[in-house]
Each structure stands twice: as C-alpha cells, then as structure tokens.
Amino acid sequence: MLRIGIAGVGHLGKIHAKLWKEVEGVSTVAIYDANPAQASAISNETGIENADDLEGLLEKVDVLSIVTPTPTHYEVAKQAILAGKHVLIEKPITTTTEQAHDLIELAKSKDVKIQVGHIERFNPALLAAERYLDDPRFFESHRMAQFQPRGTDVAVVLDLMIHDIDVILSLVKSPVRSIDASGVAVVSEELDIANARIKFENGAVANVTASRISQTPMRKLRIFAKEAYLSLDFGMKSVDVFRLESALDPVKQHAGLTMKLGQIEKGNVPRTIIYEKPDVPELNPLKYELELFRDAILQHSRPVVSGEDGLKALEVAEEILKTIKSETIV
C-alpha cells in the first residue's frame, strides 16, 4: 500500500491531507509544516502524524503531495525525488523553467513519476467537453478571482493564468509561435492582471485573460472547434454546446438536454443546429486527480498531468512574463 506525505498544510494542503484520506489503496501517514502550529492543528483535525522536519516525513512516505508556497517547490521536490518518492507538485511546478527541467531529468534518473497539479484537466466541465472538440481554433478564457494574500508571492500568469495555458496546450497539441502579452501590478509587487494572445503553429489562437482583484469570480472558457462552439464553467462544473449536425452525421447518443435550434445550409448541404448541455461526471476534481496519480503510480503509467506538461504551461508563462516586462520597459 503506498504510503501518502503531504509537504506544508495551509489552505489546500489541508485539502489535500483530507482527500487522500479517503483514497481506495493508500495511506496517509504523515504531514510536515513550516508552521509547527499549523502542522499541529492540521494533525489533530485530521488524525495525520505531524512529522518534526521534511527529512522525518520523507522517511515515512512513499508518495509525497508538495503543496508548499511555489518559491519552495524545486527544492522540496528536489530533495523528495532524491529520496526516490513519487511527487505531486501543485501548480506551477517551479518558478523557472530550468528547475522544472532540473527536476524532471533527477526524476527520470531515480525511475520516479512527477504529477503537477493542474487541477482543472480533472474538472467535470473540460471531461464532458472532450469528445465535442475536433481540431479546436480559438480560444478565449476569463479567471478571475478576489483578492487574497495568499499566492501574492508569483505573478498572476503563474498564480491563476497557468491552469487555462495548460487546458489550451493539452487541447492544441501545437508548438507556440508568438505571443502578445500586456499586465498590470496593482495591488501586489507582482502582476495582478494580465491579459495573453498566443498564436499557435497550426493557426490555433488563444485570448487569455486572469485577475486576481476582481469582484466577482469567474473561470470561464470558450472554445470554438470544427462546427461547434462550447462555453465551459469551471466553477459551475458546466458545459453549453453549440455544434452543427446533418442527416449524414453518424447519430450522436449523448447524456444530457439536447435541443434543435434551426437549420441552415452549409456547402449545400443541409445542417440542423444542435443545443446540447451534456452531463457532466460527479466527481471532486481533487481526489480524482489524487487518484489517478495513485494509479500511475501502481502501473507504471504516465501521469496525466507530467513533469513535462507542467514544464510546457511554466515555458508559455515565462514567456507571457518576459513579454509583460519588455513592454513595460519600452
């Protein structure tokens, strides 16, 4: 049975402590703070052994979850797959991509799996949207949130933006070719707004837009795919599906409200406009992803979130950054 470590229980490492517990095949033996304080009232809520220092809980674990601030990341991941234990990195795995690859190469050498933790390719919404997406165009994302202290230590692209670069490279599946970014510090000595347009190879664009100093929240995606349009609400959990269908189509049976808006002619061919909003999976994004860490783990599978997909969203976030700076310079 492996055995489950949670490096640094704050808001989500706390989550994390939680959910593990109630993952079939593990057990969860141990957590480790920065703050003894909140290590210690972590343990007593949840019945997890606090261990004294990372070197006590790396002893007792075979899988660690590294949810620690993200300046902090390359070196506990560092000195956990030295150890040889399987980690999952939240997101961004470093701060820079030469830690990411650093960490990657080391994980290959010691035959131990990295997941990063880039929890919206877990979320109900993008699983029901998958099988509506051929050749996706154009892309459009909003994520915002309220303010909050926490994550003010990176910049936004990295803090918020990263989770929809990630969703959009794993959609794409095309190398950038260009980039235009523009952001704004506002309240925080890091961005807290930025807005990206990313041009693909293959002629793909992404509008991509993250704030963490709004109002109201929001993580909205908009795809525009071959004959179809989807709208999907990763706080709702929800997805709406424009697509055009002919009597030629093969017959569609999905779960969910369909709906016949129209019809229109397309290459002389006549389309009917479809509405649908399919189910979506009941599942808690989290666990899920806790879970299928689990099972690569056990057979020797690739994550579905690896190393090398955290480095890929961390190079485009870089880049946004890099872009940000040369034109604030300018």
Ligand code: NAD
The other form holds:
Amino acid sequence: MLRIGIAGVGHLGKIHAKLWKEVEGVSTVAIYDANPAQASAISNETGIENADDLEGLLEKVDVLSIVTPTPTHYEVAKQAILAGKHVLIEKPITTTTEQAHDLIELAKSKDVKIQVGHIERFNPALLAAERYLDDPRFFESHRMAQFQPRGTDVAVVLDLMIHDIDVILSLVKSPVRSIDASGVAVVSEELDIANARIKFENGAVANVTASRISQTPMRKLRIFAKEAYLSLDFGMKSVDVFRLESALDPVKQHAGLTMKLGQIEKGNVPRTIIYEKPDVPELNPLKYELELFRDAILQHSRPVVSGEDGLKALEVAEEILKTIKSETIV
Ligand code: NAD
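Compare with the form predicted on its own: the form predicted together with the ligand:
To see the whole picture, the full complex is given below, headed by that same chain.
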C-alpha cells in the first residue's frame, strides 16, 4: 500500500492531509511542517503522526504532497525526489523554469512521478465541458479573489492566473505565438492584478485576467469553440453551453437540461440553436486529483498534470511577468 506524507500543513496542506485519509488504497502516515505548533495542531486534529523534520518524513513515505509556500517547492521537492519519492507539488511547480526543468530531469533519473496541483483540471465543470470543446478559438477568463496575505510572496500571475493558463494550454494544442500583458502591484510588493492576451500559432486567442484585490470572488472561463459557446463557473461548478446542431450531425444525448432556442441557416445548412446545461459530476476536485495521482503511480501512467505541464504553464507565466516588467514605466 502506498504510504503518503504531507509537507506543509497550513491552509491547503491540512486539506491534503484530510483528503488523503479518505483516498482508498493508500495509507496516510505522516506530516511535517516547519512551524512545529501548526504541525502538532494538525497532527492532533487528524491523528496523523508528526515527523520531526523533512528527512524523517521522507523515511516513512513513498509519496509526498508538497504544500509549502511556493518559493520553497523546489528545495522540498528536490530533497524528496533525491530520496526516491513520488511528489505531488502544489501549483505553481516552482518559481522559476530552471528549477522546474531541474526537478523534471531529477524525477526521470530517479524514476519517480511528479504531478502538479493545477486543481481546476479536476473541476467537474471542466470535466463536463470537455466533450463540447472541439477546436476552441477564443477564451476569456476572470479569476478574482479577495485580498489576503497568503500567496502574496509571488505575483498574482503565479498565484492565481496560472490556473487558467494551465487549463487553456491543456485545451489549445498549439504553441504560444505572442503575449501582451499588463499588471499592477497595488497592495503587496508583487503584482496584485494582471491581464494577458495570449495568441497561439493556430490562431486561438486567450484574454486572461486575475486579481487578488477584488471585492467579489469569481472564477469564470468563457470559451468560443467551433459552433459552440461555453460559460464555465469553476466556483459554482456549473457550465452553460450554446451550440449549433444540424440534422446531419450524429445525435448527441447528454444528461442535463436541453432546450431548442431557434433555427438559423449557416453555410446553406439549417441549424438548430441549442442551449444545454449538462449535468456536472458530484466530486471533490482535490480528492479526485489525489486519487488520479495514486492511479498514475500504481499504473505507471503519465499523471493528468505532469511536471512538463507545470513547466509549460510556468513558462507562459514567466513570459507574462517579463512582458509586464518590460512595459512598466518607472
Ligand atoms: P500556508 O502559508 O497556509 O501554508 C504553508 C505551510 O507550509 C505553513 O504551515 C508553513 O509553516 C509551512 N512551511 C513553510 N516552509 C516549509 C518547509 N520548508 N517545509 C515544511 N513546511 C513548511 O500556504 P497555503 O495557502 O496552504 O499554500 C501552500 C501552497 O499551496 C502554495 O504553493 C500555494 O500556491 C498552493 N495553493 C494551491 C491552491 C490550489 O488551488 N491548488 C490553493 C491554495 C494554495
């Protein structure tokens, strides 16, 4: 049975600890946190043993969830991989692409797996939307959060926007052609609000906005695909679809609400405009992410969000940060 450990049991790490305990076929054996008081509080709460240090934790486990602050991911992951452990690294994989490259190479040499915690890939709204996403052309994302000091050790691009960058890169199977971006550090020392327009070689365009100083939280992604418009709400875990259907198309039968809104003609073919609200599976995205990482390890398959995926998202995030820096007038 795979033995699981968690490094960093703050806001998100304690949720990893609780959810790993619910995952079947693994045994959650130990935690470690640089703050001993936090470690012992979570150990008491969850009944999971508290290791004295990272080395001690690594001796007890096969898999490590790394849920420490982003600037520490690299050192913690490196130590774990060198000890031959599979690692689930919270997003973003690291703060620099050099560090991410290094971890990927190390993991290959040690024959261990990396999964990166880009949790929206496991969001049921995205899972329900995927079957409609034939050739997506335009994306508009808004990820807005209320201010809180956690996460401000990195720019909002690495903290929040990277979720949408990763989702979009997973849907557009084409290299990035160009990036235009702007952003401002309003409250913290790092960018708190940013917008980027990403153009892809295949002509797809993504307009991505993230803020951590908003009054109203929002996690929305609108997608214009071939003959379909989708509106995803990651927070509400819902998706609305407007699409065209012709009598020649194979019959699509989906669970959920379907309404015919009218008829139009496109390319001399009569089409029906259809509104659908597909059923969204009931699942906890983080628990599902942990379960799929367990499966990838046991089945020797590629994790859903691999180290390479984490690196690709980070490359785009770095490019956005570089663009913003170069365009900032001092
Ligand atoms: P947090 O500050 O609440 O918790 C971090 C914990 O790590 C603290 O308890 C701290 O004492 C401990 N720590 C610091 N350095 C350590 C080290 N070297 N070894 C062991 N423990 C150490 O932060 P958080 O909000 O839980 O975020 C942690 C990570 O999770 C960040 O990388 C963040 O980007 C990521 N995160 C991801 C999501 C998501 O949606 N996937 C959401 C929130 C946070």
